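Form predicted alone, single chain, as structure tokens, below.
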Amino acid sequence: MNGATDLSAFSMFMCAILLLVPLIAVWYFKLGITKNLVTSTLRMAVQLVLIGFFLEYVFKFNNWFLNLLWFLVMINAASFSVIKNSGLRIKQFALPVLLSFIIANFFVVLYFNYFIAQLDFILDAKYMIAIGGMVLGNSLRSNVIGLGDFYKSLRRDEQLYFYKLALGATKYEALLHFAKKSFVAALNPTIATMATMGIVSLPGMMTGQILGGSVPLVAIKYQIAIMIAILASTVLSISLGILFTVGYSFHKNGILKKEIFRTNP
């Protein structure tokens, strides 16, 4: 099978024709969002551009080092996205967010890619970078939700916390039920996903092997693994980060600290 016919510069131009789609619609509808859509789309394209000829180098090079630098500022990026999109305080929550990341991505991309891709070279910019993206960018996702929800519904029904306390619960015990709801929003899209995936969809990344020339069978493993690894960052991280941020976020009489938060309820 030979690799994806390359665009050429008509196929863009038409390719940024099909924006006036979604364009007209926001315009018309007046959702007020037209500047933000088209400064995003301009930023996505710019970012790209640049990302693709850096990788080039990257991949050609294939140091550990940069290599794992590298996953490291995709790491962090995504750890400061998480926060900012939760409404919490980057402050307080940069260093266990981080870390919590860092402990869950690694883990489970080093995982990948000895036991599952069996390279001999486990630090690969190809699949390093490349399956890393795909889990973190996935898990940032969940995370966004799984965090976010948890303060915000714990600062809403801060009175059940107070009640479990009072009944005899530990600060943890207390926590275990926001925790629990918590989970299962941020893991319910990806588990529908899963569940439809191959009848209302074909994955990114199987479609993106398959445009390259890898046949279906190989391709439909590939993404079988890489949601599973999804799955199991997702929930190392929202744990991780739960628990590394619970300690920053209250005082020490047991009280949630309203300045976590970057807006007033």
Contents of the next structure:
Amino acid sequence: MNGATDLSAFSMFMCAILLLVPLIAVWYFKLGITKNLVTSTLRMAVQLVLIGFFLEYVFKFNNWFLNLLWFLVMINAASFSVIKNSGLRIKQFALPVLLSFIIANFFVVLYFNYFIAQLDFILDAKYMIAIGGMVLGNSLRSNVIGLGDFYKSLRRDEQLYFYKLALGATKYEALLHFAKKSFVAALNPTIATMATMGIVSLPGMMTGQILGGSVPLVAIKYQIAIMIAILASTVLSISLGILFTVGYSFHKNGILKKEIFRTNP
Amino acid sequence: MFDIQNISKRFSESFVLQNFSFQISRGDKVNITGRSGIGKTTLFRLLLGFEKPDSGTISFEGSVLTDASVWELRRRVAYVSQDLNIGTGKVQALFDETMSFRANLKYKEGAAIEIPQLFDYFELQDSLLQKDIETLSGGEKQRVAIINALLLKRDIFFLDEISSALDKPLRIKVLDYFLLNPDFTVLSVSHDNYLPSGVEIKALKLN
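Given the form predicted alone above, what does the protein look like in the form predicted together with the partner chain?
So here's everything in the complex, that chain up top.
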């Protein structure tokens, strides 16, 4: 592999010029998100530069403890992002969501490294952090939909939940209906993406590998494997996430605690 | 059977129920009346443990309801809500789901036989079973909810305006079904001033 061509300072400058397109559009149409756009772009640049330097060292040392620790930091950030973006309270959800993410993502990434990539060193930095990042990033999005939708739909359709309880359902029996719906909502985007993959979109992983010098036929094998890994980790983390949080989220009489939400409806 | 003692419930600043007491005995037919917003639905919700009274107690068969014992009560009472959000999917799937709950499993086989009979009594076509709940009319949904409750083989009924979307002959048929059965204990909200002969209906006016 000869790797992708490095981008010069001039290239990055031209990249900044391209940023004028969204900036001017946002300003011209008075969309009111100019500040958001600028801060987000700056944050992205600063974070990526820092991570770039950091990862250089992580890849160089390739120390199992450091790799593990960094993966845990990534999982931690993902869990907090899920809780925040689904409108739930950190205090009640931090532990159960973190636990569900750790179990789901460790299982999938270690399975990938051991059985699919067949690495000798299954905690290898390149695989653990790159594959882990892709799996985590994608299951994060699905979890925001899945876990968020689960609790939001319970609040919105509380009458329906009560109706099921009055029909003699246990808490778990009544929740099954809501869990099923949230699962479908969470998995649908991934399923739709898979159906158009290769035709509409060349996924980031393939692009990266092709630029990095892999032949397309190798890249697609990884892409197929990674999509299945994403599905597996999504299903695992949503099920465990719901399972671990329902214990905290209801009063003894089966009523949903209103204090689990950060905002009122 | 039910003993409600001095319960008060308020939402934000206004009392919905204040120092309210009454008793229901086995076989009673009680009709709750009162202007809208007075707390008729709240009363059902309190009795089913979906709300807690700010003060006062509710007893069921001699023991005060607690967070733990309310589950038993929910398995004894059949509740037909005024809210017609009874789910999504096919009507048959709704019945199947209800009968799949552990508490109802023993009635599953009987339900298969009873559904056609109840459909016949409440004047619904069997083909309705394969329709999506969302496509039903209000009156059809009400009858499906009533049948869903009857399949549970319970003898205490909380009926919250269950016939409001039905025409008069059908309304009477629905009310007769519950009021004429001496074994049924019925607590209902209904705007019909219908009194079948030979049945004593206790009026409970909230104000």
